[in-house]
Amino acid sequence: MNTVEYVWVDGTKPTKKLRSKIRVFDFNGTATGLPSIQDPKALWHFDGSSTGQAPADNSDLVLRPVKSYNNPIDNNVIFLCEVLNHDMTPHTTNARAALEDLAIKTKSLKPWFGLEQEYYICKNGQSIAVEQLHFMTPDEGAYFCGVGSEYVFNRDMIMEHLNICVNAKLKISGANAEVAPGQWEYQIGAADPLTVSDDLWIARWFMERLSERYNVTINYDAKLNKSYNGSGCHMNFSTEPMRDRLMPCEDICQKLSEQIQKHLDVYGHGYEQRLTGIHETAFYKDFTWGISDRTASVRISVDETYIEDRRPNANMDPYEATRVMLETCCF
């Protein structure tokens, strides 16, 4: 018997979630293979008027397969999928098709983006440092990237999430504590828009997955406590230009200064409650760069060679976010 997960991305707002359902290929009792996401057979379909993708009356829509990872939790494979319509178009929920485009347009600048997921392991809604200690000191310098037990959460989980990701063959560079108790990130890329975009999504699976067994819920809110760093997904960006020095990073973040706008319309829910000028924020209204300064809307790295956006919330749809990065800095 072989089985196939189908991983996609669903309508819900203002924050658009992950759904999954499994397949599975034998007919008979006879194992048939699995067919390739190319292959017609793979096409599969859903009920888009559970996820907030169709009404009840119109609700069928297709998953189509784009890529197949390993999947080292249930030792089967995953198909992240878009949704298309049943002309075969791509849905109005499918962020992805838009991203492909563009990547197809821009791929001579050999754009490459990382992405760093933050995130809280909650329980009872709220971190689980207060459900394991019952308080939280108002020193974030001493949890980011802590080491014991008064400093560091469900280390355990972590350390499998990594490695399930790296068995996985996703991009990922690296995982650690953050700056509030209960607060992780880890980091997907240096890759292409296309790639670091889809291995997030599936990253972001795997951690739900794995949120099951532990019992407790990932939490990707803007700002789950005023007191604490907020969650973001800061976005590291470079073209070839900008890597061999051909392009300054000024250049692009006066490029980003005109488009504020829209960038924060898809950098996620809740982008003003995070933004907000203190916790190594800038305030959403204003655009600010420099050097090493994580204190400014675009952070330039020391050897000036790319730019990191620190401006995405944690809950923000990658694929949207590289598009108009793209979009803003690649024209």
Given for the second form:
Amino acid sequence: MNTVEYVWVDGTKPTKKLRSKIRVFDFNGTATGLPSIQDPKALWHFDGSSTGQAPADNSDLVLRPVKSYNNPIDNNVIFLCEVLNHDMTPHTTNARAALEDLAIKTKSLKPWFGLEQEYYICKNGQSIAVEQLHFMTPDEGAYFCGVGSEYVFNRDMIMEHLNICVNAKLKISGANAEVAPGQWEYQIGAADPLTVSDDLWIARWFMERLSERYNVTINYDAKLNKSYNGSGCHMNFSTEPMRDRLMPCEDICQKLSEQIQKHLDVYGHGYEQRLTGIHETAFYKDFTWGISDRTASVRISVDETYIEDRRPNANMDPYEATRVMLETCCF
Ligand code: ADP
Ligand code: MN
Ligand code: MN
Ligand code: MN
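Form predicted together with adenosine-5'-diphosphate structure, per the form predicted on its own context:
Now the complete complex, all chains and molecules, led by this one.
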């Protein structure tokens, strides 16, 4: 049996979610029966009326596979798909198509992104730590990169996730326990914009899939709990001229300062709640930058070869966030 998990991004508002359904390929009853992603036989359909993507009276949408991944959890294959209309034009919820266009246009600059995906592992709508802890240490610094059951929750799950991502050959570069109890982070990249965005969506899918087994939920809310750090997705960015110090990071920050709202619009629902000026954020209305400054909206790396936009939320769509970064900084 050859099973393929078709994974796509839906139209849920205000934050898109992942969907997937399984297709059995059994052309010749052989293990070679799987089509390549370019094969017209790989195209598939789904009911867009149940995913926030179509009205019920005109519900069929097309799934076009764009990348194939091994799925070590189910020992099968994942086809990451983009959503198309019947006429094979990109659906309005398909933010990947526009990123692909821009990635081609900016390719000569060799842009790299590194995305730091934060999230809470939750039970009953609260951090899993609330259930497991008998007391909370008020000092959030105690949990960051912590070790020991007093400070760290569900490490087995996040290690399993990390190994799955490595085995699936995602561009995952690390993971750490975060500042708030029950909060974690992993990093995708550095890599080109399409690769990091595709790999982040697949890493999120693996985490959701694992959450079924661990009987927990994964929470990407910008601000789950007012008293603790929200969840972000810091976006690290450079181009070859920046890495070669031919294009100063300060010039890039100047460009960003002229497009504040355009960026916030695609940095995820609820950024106003998270970017308050406390809990390691800068107030969203005040755009600031500084070398090695983690209180700023944008940190310039100490060697001044890349920037870290600290504003994107954990719930952002990487296809949109990286596209806007390219639009602002590569022209
Ligand atoms: P932080 O110190 O902010 O927690 P992390 O180590 O968690 O940073 O994440 C940094 C991310 O930035 C990683 O994914 C890393 O690969 C990426 N990165 C490093 N150098 C560059 C660069 N020159 N351009 C883009 N991304 C980069
Ligand atoms: Mn980090
Ligand atoms: Mn972090
Ligand atoms: Mn960071």
